[in-house]
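This document starts with one chain, in the form predicted on its own, laid out as structure tokens.
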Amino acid sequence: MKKYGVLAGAAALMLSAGGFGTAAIAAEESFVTIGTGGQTGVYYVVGQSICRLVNRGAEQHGIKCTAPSTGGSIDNINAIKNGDRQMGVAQSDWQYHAYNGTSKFEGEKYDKLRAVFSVHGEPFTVVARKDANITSFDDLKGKRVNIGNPGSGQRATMDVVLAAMGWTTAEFSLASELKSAEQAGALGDNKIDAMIFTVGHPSGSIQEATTTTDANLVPVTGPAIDKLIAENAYYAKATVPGGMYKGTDVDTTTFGVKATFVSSSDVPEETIYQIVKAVFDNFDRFKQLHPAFANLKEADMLTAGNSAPLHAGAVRYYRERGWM
């Protein structure tokens, strides 16, 4: 979407009055939308933080940015593909599958998908009510589990794990499809025994879940998970530090992905250049906008988790900084 504002009336008045001899023409404004995730998740903070920095420089570059709550990774990629959003946050595994036309994108290769940069790590996290007596992933059998809403990376990664385990949702007494913003409340209200969330930490959703009910994090380990990591470069072992959440004092071992910021080759180079510049020219400020960003390093964000080609606008900025 583009909006052109021309102050023709003011210019005519200036000229007729002798003015300064030049017409005052307002700068062109471009409006961009970033797809995020649920409002209690880190994706929402990523989008809001990027927009906050972009909008601070709107008078110079003319770009105005919004980052509404969305369904998550796959929803964001599909919206970019359909031209409904210009950018979005997506798990590194779904960036890979979308660009290569595999998994849930089988036969729908999106070769215009472009990586911009990666962000924080996202461990696959299981949170369970203590009265459900769930101490391992195997203990989820026969339980009420929130597997995530369709279109979210949370749900898609759960489907991958189920396939790796040789399970289906029939293993659960209930497989609910609540959005990330709804699951902590459901756990506290005893409507589910466990919730699954692929998310950066600390997570507002998990903080809510562990402070409003007696709950704990559950390790996700074993031969099936080891095989999944070995066969897919976009997965890696991950740890949620002990003491981060009430009820879990020891480290929780699992696996995870990276959150990545993606766009399309159809989005103008200048637009992406200005957005990348807004983030990295204000990198210390960006890192302060959420605890999950605290240990980010610029060099890692150019490579880790990015399987689609980098957008030309991002490459332009990185070359100016001498990073490529």
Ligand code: GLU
Second form
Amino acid sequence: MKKYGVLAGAAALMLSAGGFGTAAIAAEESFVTIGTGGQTGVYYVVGQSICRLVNRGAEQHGIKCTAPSTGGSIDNINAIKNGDRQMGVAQSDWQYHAYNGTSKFEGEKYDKLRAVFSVHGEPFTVVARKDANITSFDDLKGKRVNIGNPGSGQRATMDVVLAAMGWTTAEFSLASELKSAEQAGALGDNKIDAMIFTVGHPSGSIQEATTTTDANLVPVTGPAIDKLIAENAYYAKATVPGGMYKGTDVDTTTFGVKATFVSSSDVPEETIYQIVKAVFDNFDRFKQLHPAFANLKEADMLTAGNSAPLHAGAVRYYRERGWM
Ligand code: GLU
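If the structure you just shared is the form predicted on its own, then what does the corresponding form predicted in complex with the named molecule look like?
And the full complex, kicking off with our chain again.
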């Protein structure tokens, strides 16, 4: 059996040498890694979906892509900065702060950060156990709240919200730092009263949280949130539609960001060009890979949520398509 395989391979090689030149002159191999998030989040699907489309063309362009689970936005930006990973998914607020050296990135302006495209919207989503009687953000006072793992976008944004409210984690009876993939289980096990996740919808993680236990989504509104939205272009009002999750039949108002796909100007133009081409040449296929991608529009993805300059490889592809 094995021998047959080798022979078949040799025959294919001869065939290609006889006329299909591109396969015979295989492109130089390069390996790229996309930083994602927890395994039950949408970033993980973004990374896996991009890699799936890229790896289909590996014989032509030589790029092999992997997308491991990571700590999330901040972790992904830092990994690009120190050269551990070439690309990653990051919230638009953290793309902005990393490029401009503000907020959590104060004094660490990363001017090689490049936007590639933005993806789905991510409402800042609070889910609470029904028996905890939490119907507003203020009700979180005195409760056991999972504020998220350091390195995640939801944790970094939660820190911003707390500061805007004039709160610290001391307002909570417990401030746990579980990763996104662990928090639905902790909510169901009654280890926490509420969890926070900045994530695209519908999200497997929120579905898990609202089906394994009686839970409700909590609106995130009020003067402090209005001020955040008014003062920062990367924040916008966001709504999670009623009926999307068990236990919440009405629309939930909150604020949100965009998920964005980022890289560094140190990553070669050709690499990013091929990756962007793999996604947009197969865009209908990409959109089917997660319900949160269903309404994506190419034109928005070039602009909305991006504050760092576009990567040269992305610009090359977008110009070819006449999109800029
Ligand atoms: N927005 C989250 C973060 O920045 C990740 C969301 C997801 O995993 O889909 O860490």
